[in-house]
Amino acid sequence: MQEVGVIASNARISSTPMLIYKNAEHLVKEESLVIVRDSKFGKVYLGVLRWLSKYDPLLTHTQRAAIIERPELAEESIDLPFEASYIRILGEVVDGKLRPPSYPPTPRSKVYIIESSEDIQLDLGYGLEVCIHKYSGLPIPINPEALRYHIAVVGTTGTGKSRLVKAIIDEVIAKTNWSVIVFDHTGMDYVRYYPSRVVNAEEIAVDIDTVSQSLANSISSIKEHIENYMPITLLYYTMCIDTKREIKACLNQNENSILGILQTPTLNIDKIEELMLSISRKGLWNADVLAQMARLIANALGAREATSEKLSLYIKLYGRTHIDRLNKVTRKVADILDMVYRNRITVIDLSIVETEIRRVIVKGILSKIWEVVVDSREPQNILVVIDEAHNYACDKGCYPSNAMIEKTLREGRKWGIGTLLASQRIIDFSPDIRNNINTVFFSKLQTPYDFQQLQNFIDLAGIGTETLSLLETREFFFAGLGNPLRYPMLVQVKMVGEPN
């Protein structure tokens, strides 16, 4: 630790101005570390710096100087250029404890530099390990509570958001009794770190609404009738086959037979998912049998000739790999947490499945989990990790995951769900879901209206997006209530090895 500087005047309990000493400027960087020691009243201040400059008193903004007629009066004059630098104060160092300060720094006292995290004997509290400091080392944990107030990772494309995620999952299991479940949009940023822990959306059973709405939108020239008449095929396509009837018998009804199985009273949505699932374990989806089965629907709901020809055509054209990838369905919601908690983690692989699924699925899992308080009414322990998460939690375009994910971040906290939502544009997201993350690691922005977004509900105690430009992968700035500091701090995320 050397001595850089002083205090100057018009100290403040929030920031202070400092000198830098001459010899001392080649030490000092933007985002250091600095200790105070105010000789005068026994204090021990920690700090940051920031808003360093450097002035020349020949040469000030606000008069004319004859060195700009003259240049060659700068080299033979004395060396007047000096450096200064306003501190943080982040608080009072008291029993290697930090505190709030209650008094501003006595100016001209002792400023010195924190080069090691040895420099400083500092209790920052027990916590997850994932990052240190960039320039003094000192490791800053982030606060377990903190999981329950939820968390944002935001950077663009190469700042290393996934393998701080990564550091946080790794920690939480390692440290805590959470359980983690990790959506990855793309598939590639968690599956290959956890392979024995992974479920493919495919094999994720959704709803009969959810069935149609893929196939409509793969068929979009007969939407409309795709929308219209295909839950109501899937419905009953999925009751025939249950009471084992020969698929002719099937096909064979007449109107009346058809609208009276569709109206068996102990039908429910429980019931149809059982029947949905079974049928897909036994690999009984052909797209064959439903595209006449659509044709009978619609011809017993009135549709014209041409109509139900042609729904069933397209249905054979195009929706067969929908139709047949239903088969490769093995597993329902419940299963999937049931498989968290039995494992500690489990990752939903949901690259292969279209958007709209791929939201079906995060909000019937986070309902699920709901389901769970309901019935035990205790705390649940469990961080979900959405990866790309302005695909699921954005404002407009994002129902049904959205909802759900409003509903987790404003009510979660009380039972133990937590969320780590990682993503490129925070502006995405809907005002809700900004409004309750209490955690951000940010990095270089894609826009300056999500540097605008951040500054609404965190503060970034004189940050700039000029700062944001320079940083480097794995660096991030973490502000917000996982923060033992308090105030944004300049860290460098721990190394994550490659997966094997």
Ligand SMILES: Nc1ncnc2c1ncn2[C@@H]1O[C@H](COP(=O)(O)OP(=O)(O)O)[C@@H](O)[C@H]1O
Contents of the next structure:
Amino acid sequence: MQEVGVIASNARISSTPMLIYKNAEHLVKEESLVIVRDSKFGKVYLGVLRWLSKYDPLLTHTQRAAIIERPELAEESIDLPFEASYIRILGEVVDGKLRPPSYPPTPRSKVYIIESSEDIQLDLGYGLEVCIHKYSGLPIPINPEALRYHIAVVGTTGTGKSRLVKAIIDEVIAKTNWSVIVFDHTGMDYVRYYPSRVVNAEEIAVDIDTVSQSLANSISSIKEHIENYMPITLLYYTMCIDTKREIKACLNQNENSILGILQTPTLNIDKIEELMLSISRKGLWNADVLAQMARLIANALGAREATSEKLSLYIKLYGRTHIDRLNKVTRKVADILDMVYRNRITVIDLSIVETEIRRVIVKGILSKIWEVVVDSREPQNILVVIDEAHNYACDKGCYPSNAMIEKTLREGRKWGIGTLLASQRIIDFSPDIRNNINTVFFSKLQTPYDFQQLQNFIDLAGIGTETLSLLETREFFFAGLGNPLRYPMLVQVKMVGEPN
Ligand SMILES: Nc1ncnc2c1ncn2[C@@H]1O[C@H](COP(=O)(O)OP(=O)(O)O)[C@@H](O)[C@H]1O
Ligand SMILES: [Mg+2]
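How about the form predicted in complex with this ligand, since we already have the form predicted alone?
Everything in the complex follows now, all chains and molecules, and the chain you saw is the first one.
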């Protein structure tokens, strides 16, 4: 630990100016951690350097100086400039712990720079070790309590968000009793690391309305004609196909009316979903049969001959891949949740399915977690990880996942349901979501507007957008509740290598 300067006049409890020794100028950097030893009052302070500046007593840019006529003077007085900085006081070090300071450090107190974590004995509490302070190497653990108060990781593409999230996940598994469900938007960020814990989104059952809408989308050119027929067709298919009767007979089973089946007393949403899953498991989804059924139903409901023919034809032509894929469904949402609790971690590979279905799956799993809470009234201790979260948590266009994510951020803390959201753009989170995030890792941002938004909900303590733009991969500011220093810190995330 090297002595680098002294506290100057006008020291305050939160922030104090310092003068830097000539021979130490090369050691101090913006964001360096320092110790202040106040020998007059026997106190030790921990602080971080901010607003490092170089001054020249003879060269003020608003005053005329001889140098403008005699540039050679610049070289003659090269030793005149000096360096000064502000120290943001993080606390007083008492018995190895950080305490809020009660007095400002006395001017003339010596300042020492922390160059390695061995320079200081500081107990920052038990936590998730994912990063160290960039210059001192001091580990800054994430307080695990912060999980239930939600964490966001923001930065442009390539800043290292997904690797940071991976580091957090591994620490959660190693050091807490929480389980983790990861929604892997790209299918490339987490799937590779946990290959034995991956569920393909295609395997997960979704509700009949979602199936119907996405099927309608896949044959979208005649969407206006099919929108009404599709859900009804699917419903009849679900009710009929497993009965091993002729389709016509099944359709007409009740009072010889096409709508008869809908009066079946046992018809409810759970039953339908059970039947759909059973059809999938038996591999009974068949585009030709569905097309035939759609035609019969459209006819019975009074569609023009051309419409019902077209519907049937388009299902066969454009819906086949989609319908075949329904045969891959094998798991209920409840099964996924069981897996999460059993294995501690489950990764959902969302990359294979359409964006709308991805949102439905996120919503479905979150809803199930809340159902369990309502039934059991017990904390769940589950971390929900959503990468590329702007696709799920935005205000407009993210239905239906956004509403469930909002609820989880608002009410999750009480029931041990935490979220870890990674995104390029914080402004794409709905306000309700933004306002309930209490710990943030942020790096280079896409636009100055993103920076302003960040400022609105987290104390940035003077960090400017220009500082952020200098950050390299793996470097973030760590701010908020989870940071035991309670002050945004420049950290470097530990190495997270490629999967084996
Ligand atoms: N903690 C890390 N350890 C090792 N390499 C990293 C780390 N963070 C980022 N990288 C490198 O940067 C690349 C981009 O990181 P990634 O986490 O995918 O960024 P983002 O999710 O922000 O787009 C990675 O492929 C890797 O090469
Ligand atoms: Mg990423």
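Just so you know, these numbers come straight off a predicted model, no measurement behind them. Residue numbers count along the first chain shown, from 1. Superpose the two forms; the largest set of C-alphas matching within 1.5 Å is the rigid core.
Asks: For A298, is the C-alpha shift between these two forms 2 Å or more after core superposition?
Replies: Superposed on the core, A298 moves its C-alpha 2 Å or more between these two forms.
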